[in-house]
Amino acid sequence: MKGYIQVYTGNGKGKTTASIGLALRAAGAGLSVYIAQFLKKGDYSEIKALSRFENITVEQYGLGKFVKGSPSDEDRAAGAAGYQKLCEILSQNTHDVVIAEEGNVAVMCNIITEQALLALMDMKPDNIELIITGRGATPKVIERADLVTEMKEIKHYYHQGVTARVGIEK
């Protein structure tokens, strides 16, 4: 099976949930996933649902709090064993499907370069679908990519005060 490199950016929410959807009909359909969380720490109500499917493996390279400014030297170290993992990942050929979860947003926050996420782009080999997720994709990133998906925000509960609820946002 050809595989291809999806984006999905953008504002609004969904972006997760729609990489989250993917990786269970990949597991449904036999295939093999991993997922690389860039920026989260902790235990997320998708960890432990994922947790339940021997075929998808999900792994945290972030450090549990939000990267404001210029990332720390820990960040980066995170953000680096991520990349690698995922580097090492691809180049193994094991998983069907391998989700980078905010690597846009590591992008943005400068925990990884965007040279770095389009040579994880390149270094894809045929057979695996890779997803990027996280808002503020590059123009190279969306150029370099397959199939992108705009999640654009119309309207938001959160800016009524309602914050990320359990088993919804988190």
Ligand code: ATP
Given for the second form:
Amino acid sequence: MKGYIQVYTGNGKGKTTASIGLALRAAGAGLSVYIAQFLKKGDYSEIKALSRFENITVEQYGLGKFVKGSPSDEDRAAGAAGYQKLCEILSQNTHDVVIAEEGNVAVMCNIITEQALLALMDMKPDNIELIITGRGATPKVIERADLVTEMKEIKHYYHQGVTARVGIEK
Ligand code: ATP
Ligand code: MG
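With the form predicted on its own done, generate the form predicted together with ligand ATP in the same format.
Below is the entire complex, every chain and molecule, led by the chain shown above.
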């Protein structure tokens, strides 16, 4: 089956959950899924749930801290490791669906370069479905993708002071 490049971006809620939903659907069809999460660290509930599936692998490449200003050496090293792993997964062509979770945010925070993310898109074997999530997709990433959905924030309780809740946002 031919694979395409999908991007879920924008300020509204649903980017990560869209990619998790896709992973679930793919796993149900017997496809194998690899997810690299940039920036994140710790037991997000989706990771606990997805670990029940033998054909979904999730790995985290982040410190789990908000990156303010320029990233630390540790931030960069974690991002580089995730990027390296994604390169391996794509070049070895071992999975059907590959998800670079918060890949756009990694670029925005200077954890990986835009050039690196574009290179990942270019090296994708024809059969792999590549998904990149995160707010702030750059114009070049958008141009190179086959499918781009912008989650548009109409309202978000974040502005009422409701931070991420276990089971709903994390
Ligand atoms: P979900 O994981 O529910 O699908 P998402 O992936 O679209 O959401 P992210 O952009 O990854 O959401 O946001 C992560 C967290 O940032 C949210 O759970 C929320 O707590 C917080 N957040 C939401 N809106 C804003 C905002 N406008 N500014 C800063 N932080 C926000
Ligand atoms: Mg997200």
